[in-house]
Structures are given as C-alpha cells and as structure tokens.
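Just the one chain here, the form predicted on its own, laid out as structure tokens.
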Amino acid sequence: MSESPAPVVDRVLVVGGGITGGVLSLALAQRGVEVVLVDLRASLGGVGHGITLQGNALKAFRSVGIYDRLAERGYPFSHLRLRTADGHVIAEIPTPPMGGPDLPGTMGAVRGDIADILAEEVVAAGVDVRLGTTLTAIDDRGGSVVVTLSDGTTETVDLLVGADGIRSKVRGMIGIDAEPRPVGMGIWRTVAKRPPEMDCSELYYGGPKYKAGYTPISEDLCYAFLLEENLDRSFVGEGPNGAVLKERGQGYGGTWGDVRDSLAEDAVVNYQWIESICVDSPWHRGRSIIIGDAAHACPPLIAQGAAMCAEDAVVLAEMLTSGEHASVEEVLPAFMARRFPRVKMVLDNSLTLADWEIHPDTPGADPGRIMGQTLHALVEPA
C-alpha cells in the first residue's frame, strides 16, 4: 500500500474562523495538519441573514465534508429568474452545474447555519480554536514563522495564514498595503417568510432602486435585499429597521412587494455599505499569505463571494499537502497563480453589475448575459 504524500507543512496558524478560515482549517486537520485557529469573536458560531451558495461552493463544503449536513436545512434550485419592478418575468436563467453533475446548481441557506455547522465541524476535527484572541507580531524566521497572540503567548508554526476578512489585519502587518474602497451602493438584507410560490433567487430590476430581490433558504424563510445608493453611515448596522426598509423598498410588486409588506416594522434588518478589495500583488510575504475576502472580496451581484472564500479554502489545504510541492515556498506563488484569474475574472464582472446597475443606461449594458457568462466559466473545477 503507497503511503500518503507529505504535507510541506506540519502546522499552520489560521487567523479568522469565518467561512474562509473554517474551510481551511478543517481541510488542513482533515488532512493530518496540526491547525490552530484565532477569532477574535467569543463564539464561532453563526448569526445573521440568508446567502446564495452556487455549486461551486457546494463542491467545497462537500469536499470537507459538511455539505449533507448544510443541505437539509437549505433551499436547493436550479435557475435564477429576472422581474420587472411590478413582477413581470424578463428573462430566466438555468444554473449550470458549477459543483458537478450530481449537486444543486445553486442553494440558499442561513448563513448562520454554515457558520455553526463550521464550528462543530472544526472542534471535532482536532483545531485547537483560541476565541478572543488575535495576534500582535509576526517574526518570519525563514524556515518558521513565530507569531505572538494577543494573550501573549506564541506559537511556532510552518505558515500564517490571514484569512480574517475584507478587514484584515494580517494583511497590513505583511507589507500588503491594499485598502477596501467603496463600491457605490448599499445593501438592505432581512430574513422573512418564504410565499409559497418562491423557488428560485429572483431579481427585480428598473424600480426606484438599483435592485430588489430575494433568495429562498429553508422551506419556511427567505433572504430579501434590496440594493441602493450608499446612505448616511449613521444606517450602518443591524437593528429593529423593517418600517425603514419597507418605506425604502416602495415601488416594487410581485412577491417581492408581498415579503416587503409582510415584514414586522421592528424586524431586524441589516444595511451594509457594498465595498472591494483585489491585491493584485502577491498574496504572500516569506511563510504569510492572505486568503478569501483579505485578498479578494467582491460585490454580492453574482453571489460567488462564499464560493471563492471557499475555494481558496480547499485549494491552499490540497496543495500544502498534495505532495506535488517540494516547499511552501513553492506553493505560495503557484497558489495565487491559480487563483488570482478565477477570482479577478469574478470581481470584474461583479464590478461591471454595479456599475451598470448605478448607471443603467450604459449602452450594452445586459446583466443577464454577464451573469450567465460568469456563472459559465465557473464549471471549470478551481
């Protein structure tokens, strides 16, 4: 019987338990690595509001193995359907399947759902989760790096890996100047009843605002949204704002007009300013890299952000310990050589919504053929 091929690492330090950081870590113990993951959260567990997964994102989490857990409490379909503001359909998309034959081509889901399943998942991989805790120096020692945790203690690993969000503080403390800029529009997300004809992501377009829409994600719940200019940060948050999102989402019917006026005024509504990051420059510095958001965060307008957190996720783990690199000084780079394409080719395009969005009287401008021409590409495995 062949052995296994040696990973090129022994131990690595994850910084962030999100999507992004949950993935890695559990592929990499998955896989024989010694993980010790940092949050500076108390709980890795999940809160918040619906996402659209797409089925290359699905291909991911099956392949750490919480897909099947993550599908019975989803919403699977496989088409995106586009509305006037009134209801009326214009166009219907059919999902291709990003994740493979024999998954959805796309699902909604509680995003709190994947992060709690992550968290358990984690746990009984064997990290060794650190919560409320980040780190405070890096020393990069050639053949190790030593990192200091803001508990003041340190740990001696082979690679660091930033993968804590648009935000990242690793980023800056590697010498990666990139900074996330705003985009130019603003996203209103609550969770609702689902009507009972809603089986698909559905997209409003040509009302007073950029956009409305919704997801279903359970059999009972939907995730609504709609997308306007950025508002005063003083909107910025989570808090009881269902009468301001029903005021703001006037103007559009069909069952989105329907979950608008089902929504309790004091319902928990989030409103998030839209905002971009790429670094186009390496990733990596010595034995650091940043992954996910850190590196490239992108626009919610083809719903692939999860999926390429994701991806990063399962692709760094497999090539650390595929056995096909001598060193991870040879992966780094043909990491982000791998990746930087797929991801960038998703940002511009996601870039390329907002702006026609912002502005729709671009001549050309068609969404749906953009849209399908992404989600296209992406049935290329990561």
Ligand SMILES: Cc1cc2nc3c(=O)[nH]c(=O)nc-3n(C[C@H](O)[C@H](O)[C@H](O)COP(=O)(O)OP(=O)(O)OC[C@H]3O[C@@H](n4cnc5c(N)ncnc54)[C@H](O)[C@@H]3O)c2cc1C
Second form
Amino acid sequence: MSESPAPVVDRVLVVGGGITGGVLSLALAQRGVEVVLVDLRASLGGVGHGITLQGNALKAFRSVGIYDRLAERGYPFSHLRLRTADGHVIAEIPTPPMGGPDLPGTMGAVRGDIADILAEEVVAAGVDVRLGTTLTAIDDRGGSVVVTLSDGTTETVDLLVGADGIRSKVRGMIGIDAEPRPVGMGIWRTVAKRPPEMDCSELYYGGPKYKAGYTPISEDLCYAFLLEENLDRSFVGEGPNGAVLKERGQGYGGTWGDVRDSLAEDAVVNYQWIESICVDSPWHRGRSIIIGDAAHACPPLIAQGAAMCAEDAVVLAEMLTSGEHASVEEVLPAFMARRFPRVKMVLDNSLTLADWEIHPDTPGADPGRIMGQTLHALVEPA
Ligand SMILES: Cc1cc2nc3c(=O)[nH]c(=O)nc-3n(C[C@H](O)[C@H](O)[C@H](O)COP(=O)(O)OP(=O)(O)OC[C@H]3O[C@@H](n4cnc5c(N)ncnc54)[C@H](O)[C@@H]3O)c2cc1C
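What would the structure be for the form predicted together with this ligand, given that what you showed me was the form predicted on its own?
Everything in the complex follows now, all chains and molecules, and the chain you saw is the first one.
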C-alpha cells in the first residue's frame, strides 16, 4: 500500500488574512496542516469596492472551494472593450481562458463578498484565527520558528508566512529591505448601479484624465474608476464623495458618462495613489517567507494583482504538502524560482502600461496589445 505524500510542515503561522493569507490558510488547512492566522483587523470580513478577477484568480479560488459561492454573486464575462473618451468602440479583446475552458475569462465581484466568504471558510476549515493581533518578534531556531504575538503568547511553527500586504511588517522583520513606490497616478473608485447595457469591463482612453473605466460586479452593481495624476491629500479632502468624482470625471461620454451622472453627490468614493513593489532578492530568510503584495504588487492596470496573490497561495500550499520536496529549506527557493518570472512579467507589463497612460504619445504605445499579450501568457498554468 502506498503512503500519502508527507508535507514538510505540520504547523504554519500566517500573518495577514487578505486574499493571499486567506487562500493560503484555507489551502493548507484543507491539506491537513495546522494554521494560525493573525490579522490586525477586528474582523476578516470585508466592505465595499469592486474587483476584476481574471480566470487564473477564479481557478485559484475554485481550488480552495470558494469559486461557486462567489459565482452566485459575481458577474462573469469573457471580453474587454476599449473606447474613446466619447464612447466610441476602439477594440474588443476576448479574454483568453486563463483558468481553463470551464471558467469564465473574467468575473467582476464585490471585494467584501470575497473577504466574507474566505473568512467563513477559513474558520470552517479549522484555522485558528487571532484577530486584533500581530507579531512582535521572530526567533528562527533552524528546525522551527518561535513567533511572539502582540497578545504576549508565543507560537512555535515550522514556517512563518508574511501575507501582510504592500506595507508588510514581516518583510522588514526578516531583513528584506524594500519599500513600495508611487507609480505616478492616482485612482478614484466608487460602486454604482449597473446600467443594463454594461456587459463587460470597458476602458475609455484619450480623455482629459489618464483613463476611465468600469467593471460590472453583480446583476445590480458596477465598479467605476478614474485614473489621473497623483493629487495632494489637501486637494482631495479627507472624505471624497460623488460630487468630487463627478467634477473630476467631466469630459467622458458613453456609459461612463451616464454612470458618473447617476452618482449621488454624497456617494462613497475612494481616492488613493497607486504604488508598486517588487522584491527581486529572495522572498525568504530561514523558515520565513513573504508572499502576495508583501513581495510583489503591481499597478492594477491589467487586473492581475489579486490573481498573482491567490496563485502564490495555492502554489505554496501545494509545494509544502505535495511530498515532492524534502524540507522547508528546499521548498522556499523552489517556490520563488517558480513564481518570480510570472509575477515579474505581470509587474513589468503593468508598469509599462502605467507609463503609456501617463505619456500616451510614447512611440509604440499600444495598451490593447500589451494587455492581450499578458493575458495570453497567463493561460499557461501557474
Ligand atoms: C486601487 C487598486 C485596485 C485593484 N484592483 C484589482 C483588480 O481589479 N483585480 C486584481 O486582481 N487585483 C487588484 N488589485 C490588487 C489586489 O487588491 C491586491 O493585489 C490584493 O488584494 C493583495 O492581497 P494581500 O492579501 O496580499 O494583501 P492585503 O489585501 O493588503 O491584505 C493584508 C492583510 O494583512 C493584514 N496586516 C497588515 N499588516 C499586518 C500586521 N503587521 N500584522 C497582522 N496583520 C497585518 C491586513 O489587515 C490585511 O488583512 C488592486 C489594487 C489596488 C490598490
């Protein structure tokens, strides 16, 4: 009788319960690994905003069993349309089957739905979730890591994973010296009513700002955005609202203009600078590793950030438990070697797109081509 493959970890501490840490915790728990998940927030559930999930993100979600629940609420589609600022169609790009032939190319979703589903499934899978908690010290003893938590307790684990986002604390604590940097553009985002004719993500180029666009995220809702230069906080105000976005978004027609005009003056609007980070030296030190946005975060211009995060999580869980590797020390460099070329390609292409959107007269600038190329390259499994 053949024995089941031996995981190289029995117990793992995950810092951060966003998409990366949530999917990783779930994937590990489903493979019989004990997981402690700590997060600074008081609840893992989410609020508001929309997100565009490409097929490879959906494939990762399906592998941990949360796709069906998400699909009940999200809005699937399989193409991307580019328009001029006044609404005329420039091109329609079919989204390739990045998650395989039986998943939609793309799905719009409410971020809060992903967070809520992950939070419930993580608990149901037996993950030990500690909220309002962070780590204060890491003692790597070679055969294990002893982590001190902010509640004064210690955890002895086989692996520490920092999935604590672009401003990762774990990154600095394990001696990785990298900080996010502004890309040179800011994004306005809001959730609005979905007009019936909106059937996929659309991007409007050539208007007074860098770009406008939207994604349908449910039967009833869409997520609209506007990209422009980095604005000073004093200009934006502490609570940007529909009135401000209506003013900033003048000069766009078509459905985007209709969505803008439909916004209530006091609609909830978010504005933030876009940042990126790429840790190109090893993501690991001893028995600790950073993954997801903590290691690589791209500007959201190809809508691949969360997909790269979810892929990281699924691939790491698989490599730690498949029995193909003899030790944690063997898995961590092999994991980075497998993931880095893919995340770097997405990051570099997203940064090129950002540059072209800021400088649209750049010779050879062709956003549709680079988006298409990137998505086609991602049909290759993670
Ligand atoms: C404006 C914008 C739009 C985007 N749109 C898309 C899109 O359409 N499609 C897409 O695929 N991607 C998109 N992305 C990217 C995507 O949102 C991120 O890549 C992804 O959410 C990152 O997930 P994460 O879990 O790695 O980090 P985070 O979501 O940042 O989660 C980190 C978690 O760690 C916790 N934490 C932080 N510090 C600590 C600490 N010291 N101790 C304990 N816990 C801690 C936080 O509370 C949080 O729960 C977008 C990003 C931005 C900025």
